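Only one chain is included here, represented as structure tokens and corresponding to the form predicted on its own.
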Amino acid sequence: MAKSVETLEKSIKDAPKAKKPESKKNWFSWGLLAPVLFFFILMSVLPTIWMFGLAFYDYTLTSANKPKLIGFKNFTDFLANQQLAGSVSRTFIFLLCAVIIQTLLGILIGVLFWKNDKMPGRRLALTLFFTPMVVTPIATSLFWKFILDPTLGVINYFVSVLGFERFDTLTDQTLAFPTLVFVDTWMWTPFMTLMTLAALGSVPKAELEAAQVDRLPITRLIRTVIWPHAKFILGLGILLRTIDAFKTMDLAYVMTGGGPGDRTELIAVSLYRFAFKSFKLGYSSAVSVFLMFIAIALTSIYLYILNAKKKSEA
């Protein structure tokens, strides 16, 4: 009788404790995360939705009439707005041209840092070629308005030393679009050379180092070996940077201020001066909307793609 308690007693002290609730360690997660969830939500979701309910509105912050209901009459006079549509025209046209131009620079330095890896000053060279892109782009903007300024700027400068005529590119009615095309490409290829590092690293080097052995031509390597493994990071910076390129701002005000006349006027310019400078408060939302469904779209898509590839490898 005595050995059975004694067996009774130690399989119950062998026996696995019960866990303690979890309720306490749940409070502490939500107490880490309340501070971030709480700035987000001030920051970012509440002015989302107060930007939606004025889209509806007839709202002027300096006129004395209150801000009246007229429902889908905002969204209906931007579509009929000639103007914003050749800003939305505009901004398709330099989005395009800037993401193109940076992919294929960057994929083209990408792979020379990646193939020369063992250069000398490598290390000092990626640090000066990622400079521009940790610039504020207000700083770019007067960095480079300076240096194309026709009276003071060093390029004007020796090309009146060589004896040619100064020029200003930023207030000719050709040349001022394809210059902030070429200022964001300057600061924004460093990040495309950036993802195109990244993706080259994500490559097993035992892959690369058995298609070495079987010596295959360079269309096969980037076919069958490196494009399945670095194409969903390249894909998420043209991503970035499309999304990115789309909402541009600083740079087309900062340098050019929309001119001459309206060929640098990007739509997100368009949009700060219904919205800071007439206080069209109502309109201003409606733009806004528009193009927070425009950038989801984008989203969309590319993970639409981004999924469908996964299935079709699996």
Partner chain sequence: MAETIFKPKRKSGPIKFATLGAWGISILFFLPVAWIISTAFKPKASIVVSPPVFIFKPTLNNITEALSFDNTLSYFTHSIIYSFGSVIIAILVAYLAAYSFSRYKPAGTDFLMFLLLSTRFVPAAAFVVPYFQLFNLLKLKDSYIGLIAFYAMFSIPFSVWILKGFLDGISQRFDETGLVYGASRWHIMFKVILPQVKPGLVASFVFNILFVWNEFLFNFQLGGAKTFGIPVGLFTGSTKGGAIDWAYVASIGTLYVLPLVVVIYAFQKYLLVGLTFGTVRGEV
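Show the form predicted in complex with its partner chain, please, because up to now only the form predicted on its own has appeared in this conversation.
Chain only, nothing else included.
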């Protein structure tokens, strides 16, 4: 009985589709896509092709020489550039420190809010907590510059009250980089908390209740009930955060300008400098092409996790 209803439903579902001529359906579906494709080709594909082209030219805006085709020289130059290799490795150190700290802190705070899902004023508390991640990095940098200022800053005031010497974190050789990680952590820990809450929310309530009835110990509860469901969203959160940390530019550019020396020079900051301070358009495009491939690789991993999540849900 059940099966025949199913087949009947299926035949009803398939019927109108079969009647429709394929070509008309195709025409309509592409027609709907046309405006997006128009924008995509004009504003995304075209600049990308342009960028690829530029990467093979010796083209400096400020020089009188005409742009010259030089093949892969920009790429070989850039791979041989020690300074740039420094920014790339610095970016990865930054990314590792930031993402690990933010993930751990984010999970801790997330669990705290999860256990407090009936706390008074939860929505307001979360609003205050989530504010840092939606403030534009330009404002964040300026705000923190003020707070960390060696003479005017409120943090240094407390440092001096406690009897320590005032310090200028943003121009200090050893402190500048950790300060950048610290401010980034302030900005993005709320995001990892948000993802933790979503991950915990994706665990079916029935399974949690069953675990409670079985009096499952907490370690087994995490390993056998929570983790199999929560891992996907948590994974997506960590990856999104990694991608964003990799892109960090405004924050470093405004707060430290990459300094002191090159202590906080991240790859995106170098790239901006090549393009708009020394106007080496060909060279900066070669770096951009390199970064684009990293982005495409990260996108693939992201979609891989997303598909694994969908499969496990189905």
